Amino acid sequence: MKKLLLAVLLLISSVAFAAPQYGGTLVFGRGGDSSTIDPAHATDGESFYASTAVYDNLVQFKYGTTEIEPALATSWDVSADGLEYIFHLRKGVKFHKTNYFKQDVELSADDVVFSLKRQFDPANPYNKVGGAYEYWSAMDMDNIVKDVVAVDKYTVKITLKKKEAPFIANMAMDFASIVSKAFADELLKKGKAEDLNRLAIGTGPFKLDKWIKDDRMIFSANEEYWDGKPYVKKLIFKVIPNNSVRAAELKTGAIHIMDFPNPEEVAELEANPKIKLVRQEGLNVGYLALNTEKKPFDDVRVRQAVNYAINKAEIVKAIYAGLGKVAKNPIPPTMWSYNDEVVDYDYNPEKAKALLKEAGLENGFETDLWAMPVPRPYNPNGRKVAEAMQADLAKVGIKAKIVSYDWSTYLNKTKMGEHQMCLLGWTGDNGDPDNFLYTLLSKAAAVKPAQNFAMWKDDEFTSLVEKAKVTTDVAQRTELYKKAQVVFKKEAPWVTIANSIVVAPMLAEINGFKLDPVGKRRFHKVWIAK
Amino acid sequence: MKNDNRFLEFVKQFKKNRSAILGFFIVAILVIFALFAPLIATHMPIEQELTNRLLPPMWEEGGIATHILGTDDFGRDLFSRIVYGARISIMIGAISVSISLAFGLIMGVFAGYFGGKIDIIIMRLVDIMLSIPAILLAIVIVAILGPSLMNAMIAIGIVGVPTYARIVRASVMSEKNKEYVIASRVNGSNDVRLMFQVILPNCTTPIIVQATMGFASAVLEAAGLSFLGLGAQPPTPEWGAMLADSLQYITTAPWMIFYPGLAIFLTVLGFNLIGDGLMDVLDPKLKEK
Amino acid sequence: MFSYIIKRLLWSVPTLFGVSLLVFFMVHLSPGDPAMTLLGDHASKEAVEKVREELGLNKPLYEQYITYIQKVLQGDLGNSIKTKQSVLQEFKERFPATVELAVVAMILAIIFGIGAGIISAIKRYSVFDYSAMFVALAGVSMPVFWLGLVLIYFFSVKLGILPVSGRLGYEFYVEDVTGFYLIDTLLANDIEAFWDALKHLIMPAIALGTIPMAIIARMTRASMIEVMKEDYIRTAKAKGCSHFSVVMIHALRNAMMPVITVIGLMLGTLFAGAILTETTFSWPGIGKWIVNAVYQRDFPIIQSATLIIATMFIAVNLIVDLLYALINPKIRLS
């Protein structure tokens, strides 16, 4: 009888849990502090976490996906030639009021014009504040956007220099967030323009109250948020650099959600009844680039041999420890146009030796293997991956020497093609295949300093991805990209290693949290069950 | 021979100093580890057994006898890595101290012997270097040269130069007007001979003490740099780098933290004990009477 | 006396100039490219060019140095590459955390160091003396980062009684007045927050205080023994004062002179320790800031922070020297 009563009570309470509850403080434990809160200046994930909480974009990624949906713009029209975009803004959206900005301001077209134009218009007073706008340049926006104009209070027109299918996805990226012009003007008047890097007035779900550097950021809910007010009252980002310590803090309940657990500790966390896990495949790929400009990697047989020689499954198991999946294509499986029909090279040292013999290298050869010095989402430990590959390659007679530099030197030298083999990877920016295939593997990307670290100049591949870039029809683009992936696999400029799986452990009472494939952390739909 | 007697006297005094003897034993074990590492270690220091990752020491639950102190996140044998680490620590101490000593001697002797403008210029440089905290200067140097064991040793060597220069200068200044120096000068010795063959041999006491202590601090600083990721790079079995590696396992594999740190501590302690003992024996004035 | 102060002050100018020159050229001759570091794996050719131009990296080195010095003299220490904010602002935000940690560590070191030193000196060759002096020597040999990790393991992981990182639990919120949480929490009359701040401080302060404590203990002992041999102490003893008051009043006052000097000059040791301690405990202070700047090759921070710290160093050494000269006029003559 008692048991039954308990069961009924549990049922009732679990039903009660299903409805989101308001209130409480949510603490998110992360590995590092933000560098800046200005979304146009930020270049690292930690910074984007914070700016995403405070700012909105014209369009946004649907929570937990790479699909584009309306945000501050309720709709948009594209001209027939694809060069003119008209955005219609949401009406009645208010900017935050905080202890450092007390004006009552409604979002208007001027804010949009300011937010974008400051990044490319030398006449804008903010154009020189805080140095160059790196993400704008990195996304090649200078060569895409011609002008941004306010048509009326609620309408913005953006004209392009060339046809660019991924443009609308770019507008969902953090650098295109809409900041308050009124606040920027006020800072400028006070001579404190650079404070836009540490204070933030946006329209987003949370307001930034206080930022204690290297320690925490304190946000409070934006009660007037256009997409419904956030469930939690306060949001705190706490910096705990050590992964293991962060996990310990989660177990004690000192934090509610943690970023990036140690792969080794995931199983233990999962077994803990107080903790649950959310998993999401990351929008990234880790790879070993084979420099096709250098001997012997100019020979496709050698590149294929390296592919056969490396035991990817074992590496992913040991080093990604379950937080990664073996990759066969240069784009991750969550991305549209992923070609699942491509057949990967299996682990086969005999075949590798045979191919080497065919290429006249039956005695093997000596080469170098560059290992990234820093952990990245797509490769948790470049050094360890390199060590494992070194052992695999030795079995087929390839003597690889591991080379490593500090991160900037590493990039500098690999971009100039000084390496023979190098480990690298890529995290997608805007969810578009173009952002992987054109950016990393086209002939244009092989011009030094190159992003195409294999220095791979393949006519067939390049013409496919170039055509896809200017085609607006998604079905046609998908076909082109699928073909490109087949060419890529056959020519083997990379050994594709893994796509990572991102895991966020959290307390059992936390609900509604999703990981975004583009690497954001968004909290306005998260609620705490009491 | 007069020198022989002095040496015997020194040994006698040193033997009476119990902490110095302890230090001597610690250092002796370190040297044995370093010399016979391949015989003592049970595994190669960089050999990986991916199936035996994160094993605890053999006496703990889950540990196995072939891995005495357990294994790290790569399945490498911790005991063997610590044994091979002794080689690296001795190398760090020797190379860093040699760099400091070489430059410090030359600078100190020149400044002390010539005085005047040369002294002012050299001592200005020394002041500039001393006005930046040693580890900060070492970090900046390593940041510039790039993180590696060799560069860490160079940085630590450079950072040590001013201390040696000051000590040598002070000794040279106190010696240079003594009678035997003047006598030698009258006999026609040139400056170089006077500096390095006449004066310097009489300044050895504080230099030896400083070099012993310097060995200790070099090992400590190198471990610190490696801990920050600016020194030895994996898979080198350097103790500080092993500690940096272990950080992520503080809750799951604490043995990765204890033993490399203990090795650093004992090594530094050993050299400090010897240095202390030497100071007692060679230069009692520096200590209590 | 006055001319001595002036002379010392004037001497510090070329030293500081030398420091700026040394650090500037070291930083700028380094192989890493700050523009590339900044952009990471997303760096395109145009972006790198643009950033290089923004940072003035395309100009000759001596021109960059002159620009730098001109700005420094106007109080502009440059902007961080990574955060875009002025180095001075960044420094100010983190300085109180380091000072608070250093002060508490130093208080611990002084209390225990002097205490142990005095007892050792009085009870010379006792078991206490031997063990205290052995512990002191062990303290000097201690890798502070390791000590920190061991403390974390026992007190946080095993016993769960002390927090591992940071300065204050998230449930507390203090309004910045002084930047020192121990004071700010009391000003806000929030006793619970005060205890929390104190709990966060204990382990880092012990780790950071160990080496100074060991040095102070050894110094105090040696100095006390020296003083106790002086004639006036023997006289005092002979006069029949109780043993305790002799030690406390006469000996201590004289013995503390060299100890105080050592404490003043220990700022360097303390700072070196702070870099490692702050990294171990993720203490949001200057040490951790500089290490991060090195990782990110944020060269404006590296060069300006080094300059700020060298300035403070020289200032403190100057003050200690002057105080010493004031108390002990013999110094001035030499």
Partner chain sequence: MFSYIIKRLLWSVPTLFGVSLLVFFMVHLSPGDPAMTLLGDHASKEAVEKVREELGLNKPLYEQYITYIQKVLQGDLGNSIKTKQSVLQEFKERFPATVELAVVAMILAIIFGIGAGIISAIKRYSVFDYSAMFVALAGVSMPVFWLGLVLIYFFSVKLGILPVSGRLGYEFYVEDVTGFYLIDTLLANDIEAFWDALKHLIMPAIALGTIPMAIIARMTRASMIEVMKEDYIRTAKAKGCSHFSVVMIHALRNAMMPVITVIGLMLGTLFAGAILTETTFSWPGIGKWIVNAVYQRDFPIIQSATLIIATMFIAVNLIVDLLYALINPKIRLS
The other form holds:
Amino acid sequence: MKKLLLAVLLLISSVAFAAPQYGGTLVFGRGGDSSTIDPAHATDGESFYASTAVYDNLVQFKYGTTEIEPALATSWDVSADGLEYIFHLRKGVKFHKTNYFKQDVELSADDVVFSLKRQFDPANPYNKVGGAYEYWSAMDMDNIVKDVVAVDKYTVKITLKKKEAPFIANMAMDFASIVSKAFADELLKKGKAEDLNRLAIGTGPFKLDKWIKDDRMIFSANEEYWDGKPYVKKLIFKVIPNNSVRAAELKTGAIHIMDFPNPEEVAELEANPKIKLVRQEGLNVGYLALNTEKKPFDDVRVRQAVNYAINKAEIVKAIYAGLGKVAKNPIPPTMWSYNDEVVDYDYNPEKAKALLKEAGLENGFETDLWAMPVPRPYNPNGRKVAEAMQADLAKVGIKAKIVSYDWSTYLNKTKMGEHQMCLLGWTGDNGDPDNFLYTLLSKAAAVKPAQNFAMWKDDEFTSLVEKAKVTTDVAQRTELYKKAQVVFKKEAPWVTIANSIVVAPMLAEINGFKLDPVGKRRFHKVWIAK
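Could you present the same protein in the form predicted alone, rather than the form predicted in complex with its partner chain shown above?
Coming up is the bare chain, nothing alongside it.
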């Protein structure tokens, strides 16, 4: 009888321990700081991490997937012609109260109208605040959205100018997050509208308490969160630029989860009994963009020569250390419409020299090569990749000077096309090829500040991806995207480098953490076993 009772108690204990536990402070170690916390102005992953913690969207990606589910909108209706979307808002959702905003405000249709219209309506007082709305432009939303109106307190109507196949998925992206109109109005009255870039009032699972630039962001749990309060009481994003230092901090327990370890350190971390790893094939691509507005990269032969000159397989082997595969297309192989029939440029220095000679550059040329200062999922070490490319290019007579800046400056300068060549990459935001092909490579995306860092303006390519946007037939879209990938490879605005496997090491007591295919880091369901 005693043995049976003991067994029952052990079973109850193990079940209780397996259940999520509330409380504690979770520290997330990341490689760089956010450039802004305003989701409409954010364009980089580090900024999205923070805005995702604070803000919600009308719809969202189901945790760990690209499947759409209701969020601030409980449901939506679409007109027969696909041009009108009616969103029905969740009632009783409250915006955060913080030490810098103390009003008791319920989410309403006015907040949705404000959050979206500020990005395209010149009459909105925030239309010129914080600079250009780059993501809105890169997603071509000016040519998609006609108007956003409040039907009543809990109903919003969005009218489109034309059909947009990925529109609902677009509404789950960070730029479409819902911010508090009341908070924005209060800042405006104080003459501090720009503070929307560094202070945040949303409806999300965490409230922003404090942001110490280039050091840490401190969040507290939103106890009234509509989807259940977070398990952890405090969340800290700690900036630790060096990958190895982040790993050392994880081993000591100073941080609980780390972003982007050095690939060569993964095996050691995985062997540590105090640490566990989550890994997933990333929806990403790392690349070298060749600025087609600057000579000699306006010549396709030069761009092709650079592609032939770089030994991508060796770079992936040496620097990605088993956590990447050579990329040949601008979309990852896990994405629908990937064209596997495209033939990549092989490593062929002699062919590179022949093309340079044909372009009148037999003696080579001098250029710059910009290297990212932070690790990203698509590139674990920008400096090392740049150095490997520098050595390869030198063999064909191209003398490349490596240039770098802090992350925010790097992004701002490359968006304005100041570089000749720059290393960057992309993690898909919505699971749709449009988010890579149109957002990164269309003519519209080359308008500065650009997301098309090659400043490439190809009529044939843009025509194909524009046609794909306005048809809902997946088979037709697939064929258009496959043709676009052929044009891309021939014209060579990028050197595609790698599609990576994303790894997140964490302490063994961390539970509930998933890697999002769209590159988010979400902590609402994460808990610490005591």
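Positions refer to the first chain, counted from 1. Source: prediction; values computed, not measured. In this text, the rigid core denotes the largest set of C-alpha atoms whose superposition between the two forms falls within 1.5 Å.
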Rigid block check between the two forms (residue 240, residue 449): no
Turn angle in ° for the smaller rigid piece between the two forms: 31
